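A single chain comes next, written as structure tokens; it is the form predicted on its own.
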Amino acid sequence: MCGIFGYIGKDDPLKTCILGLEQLEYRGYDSTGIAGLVDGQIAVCKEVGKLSKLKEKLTLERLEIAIGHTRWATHGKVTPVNAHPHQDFQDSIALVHNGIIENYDALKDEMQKQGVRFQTETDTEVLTNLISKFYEGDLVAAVQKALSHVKGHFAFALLHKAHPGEIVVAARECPLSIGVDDERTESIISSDPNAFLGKKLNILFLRGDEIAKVERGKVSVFDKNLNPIAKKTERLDAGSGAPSKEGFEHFMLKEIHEQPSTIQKAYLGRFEDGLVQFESLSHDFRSASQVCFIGCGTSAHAGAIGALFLEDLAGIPSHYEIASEARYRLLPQNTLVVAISQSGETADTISAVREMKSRGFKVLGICNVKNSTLTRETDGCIFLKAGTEVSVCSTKAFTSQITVLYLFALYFSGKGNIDELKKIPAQIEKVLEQEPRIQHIAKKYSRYDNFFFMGRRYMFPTCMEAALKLKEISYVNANGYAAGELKHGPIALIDSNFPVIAFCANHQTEEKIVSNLQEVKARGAPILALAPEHLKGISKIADDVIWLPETTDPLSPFASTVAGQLFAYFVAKERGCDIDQPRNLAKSVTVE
């Protein structure tokens, strides 16, 4: 999940690398670091914590080329010595790495017997010393030899003091892109092509043990046998504006408030003459006899709602699987796999996609980021058009996902209309108008450390998503349950210190959710209900109610989700948590 950045060119390498890391910090902020060459020697500066900590300490100057890193820790504790870049024991190489070296322990034991000294707990230092071991004057050849001994998935970039004009990079199943400007005055390396600083570049993507020697305005690519490859490039004309909070205290709150607009963007221009038309699809996927949605975290919850859409609106048997488990499941023939990922780089989802495609299944992607791995490896992709989502805690991407999935169900059915869907932005505005009241309620509940979220039918995945939001940014134990399941075990935990957050906006199951609330009320649980306006009787059971606009059952997740997001946000704010960059998390999860 770590971020890699590198620069050779006409601009100041150090300043450019810092700007690049600012765009990549969403990938991890346990530690950051930069390495470069100064007068034929490697200079390194690294620090535990966010990039702001590194900036305070930064002493590097006059760098000729630079590589940088922002870390999400896998091997080794979050300490200065374990931060990247890492050097070999001869101080000849500096390397930054994303991914996991699975056989690092065996490699480390072997090199220790040969006299190599290690300073860190990381798998990255093992890779660095392995390349150093094979180095005999040709850096690309040393990398190629090292790759033949390494198991795992990774991307990395390295400098060598004897090669002042080049950065060597390689990738296996982890994203890595290289951009060159038209004038051939600079080359940029990044884990994410959308972090290319607003420059107009010709970019290429490495995969499958490909190695590249990157020089100023020039890239030479080789396969795992060191045969030269002529890689196809893609044009990237990125916008120059950096994300702004636009007056909001946090990006998360800004992105919550953007949802009336982003939902509109997701459906505008995609419904014409009574039919859904996706502009990006060249293949008709409707011959499938059933659909399997896969995703992780928030995207998995969107997939669960998508499965209900397909069954209710199109009559197509559907289910969802957590992507990390999906690759091991047996699917019937003629199943369409729909892979959902905001970033398009989620490692568990990409691995599942590759496995499904190897078995002959058609795979459709739903993604927010163009040029991402998912967009290149699926048979077609529908874009969310939600714009950049900065906060690690996903909000607008989720509601854009379920908007697209609602359209996808209508696409499969070949009929229907979006009149009710068009009302959703205005309904979300009504929820946003209740922000002061939701903040007041959140303050009341912020003292609790355990929560049950419950719902039925469409409200079940919706409550799971709301529980995830609270977990992510407030660091409290919050679990989403199908409401009917509480009495089959979990209700044993209920007492006066265990609030229940009830999602009640599913008309079909109203009577049953009211009965479930009576069950938890009898055990003394504080109850917060999120309920449609007509369900007035709920106020006699619940201690607090957030009232929601009326809509149909399939569209009920929208308003409920936004209310849940605001509740989580204000609980986290009251508890003094880091809302946009919560501990132990990263925006793009690129390790399995």
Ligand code: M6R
Second form
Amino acid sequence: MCGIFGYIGKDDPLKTCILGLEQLEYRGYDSTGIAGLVDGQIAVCKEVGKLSKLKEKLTLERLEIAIGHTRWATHGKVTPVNAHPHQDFQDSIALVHNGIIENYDALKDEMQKQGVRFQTETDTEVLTNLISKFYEGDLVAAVQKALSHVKGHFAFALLHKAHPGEIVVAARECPLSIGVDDERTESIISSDPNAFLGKKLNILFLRGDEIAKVERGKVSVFDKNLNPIAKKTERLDAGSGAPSKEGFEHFMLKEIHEQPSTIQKAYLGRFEDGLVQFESLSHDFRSASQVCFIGCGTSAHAGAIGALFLEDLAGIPSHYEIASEARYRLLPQNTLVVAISQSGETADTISAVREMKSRGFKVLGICNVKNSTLTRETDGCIFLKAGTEVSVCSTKAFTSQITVLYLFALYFSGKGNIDELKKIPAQIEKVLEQEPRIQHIAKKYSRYDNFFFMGRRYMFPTCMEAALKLKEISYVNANGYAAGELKHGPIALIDSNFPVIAFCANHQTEEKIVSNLQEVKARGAPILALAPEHLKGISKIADDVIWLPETTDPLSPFASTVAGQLFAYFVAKERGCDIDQPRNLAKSVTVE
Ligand code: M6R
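Target state, the form predicted in complex with the named molecule; input state, the form predicted on its own:
Now the complete complex, all chains and molecules, led by this one.
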């Protein structure tokens, strides 16, 4: 997965490409590269690491057209040679690619036998050479012939030194958008329409092996048989520019602090006269007899909490599935599928949505990013309104997701109120006020390399989410367990070097978790408890306690989550990790 960008037009292609890549870096930052044409020749510059590295070492000065890439490595190590753009063996083509060519090995073998020499370990170089092999003067025709031999999912953009005024692009399953201005002075290609640099453009999206020839202010689209097709264009709201840290040291910390306000934005205006109303829903989803939530990572954890809400508040049988597994499961008829994704671009989630829709299920999206793929492919979408989340480690999106899910359960039940929910922003402020103390505690625990996080009922997915935060940004081993499950095996790992972080805010199960804590204490584990104020006795068992405001069980994930986020943040800080862009990750994972 990766981000691809391209520019032909009145502005400086090189500078525009760099600006575009800045917006796409969330899709990967293992390496970055730009290629363009200068006086009929291809010029390329690529660097391992983030875009800032490329900018420091930029060897390009002027380009007539440009394509750019930000990489999250799939095939081949993170090395300069494996960085995109890739060139064919004749140095005529430069190509940037998002996705995976599944049969690249067989294609490579065949071409090697025909004398093609390869320089990299990537599937992209194979695609580039395949197009080169079929090239006989018509670039679009060469791409079309190559596509018929390629298995997998992809979006790519390429330029050819004999075609100075065009970029050819194609897409199968991976997102690719092309924007043209009203005056027809420029064309932009991007993996994400939100990376159109705030320009007002007429935008089209490529799908299903469509190929486009992109020229200055002009786009010609063809289907896989090379028949020209007229694509509908859309006018999207121009994005509001690059977000800032607003004085915080990291985006993650800023986003943690935004939560009292982002949670409010998620419920304000959506509960009127005792009823929940989602402004963007034209379809009524309430005839479903059960609900299946799908998502990945943090969004899957939100789905797990959503399933509890639906059962407890609306009496609707519900469960969650990790999106990459969901597509293989059988679902009863009349199940509503709710796909949760901050970015709306996660490939595992999008593939599951497509599969569920092809089987006839209604799919509702819950998403933060407008105009994303998820929002276009579902039967309706509820937006989080959390604003751009920059840090790879998701924080405010999660608490907005569970706010929307809480409302969603009330929408299903047709009754209830949001009085307790309205108290949550103030309760989160109380947790944020404890930041210096949490930092102090985190410092103490930052020397350990293994952790168990445990909780019951609402605290089970909450502790899984907190463990994910810690491992993602601190690179320590942290596993979230249902507290009752520890004694069925994992407890064998416990010793005085293996802390347990206990999430105790679920009243219904508090006696049981206290017993579980005694069990791990008896085996020497250092214990940090996150506990509601009434649970005073916990301080006799735990070594450290973070005290949380009292609330109902369904709403208990909020304060506990924020405390867990701060704990992970300060452990990572103490360990000197790259908090906003942890190694090996990307904000949006666009390959399966
Ligand atoms: O954009 P999505 O919500 O679909 O992303 C899903 C996961 O990749 C994401 O939540 C990931 O687990 C986060 N980096 C966790 O902080």
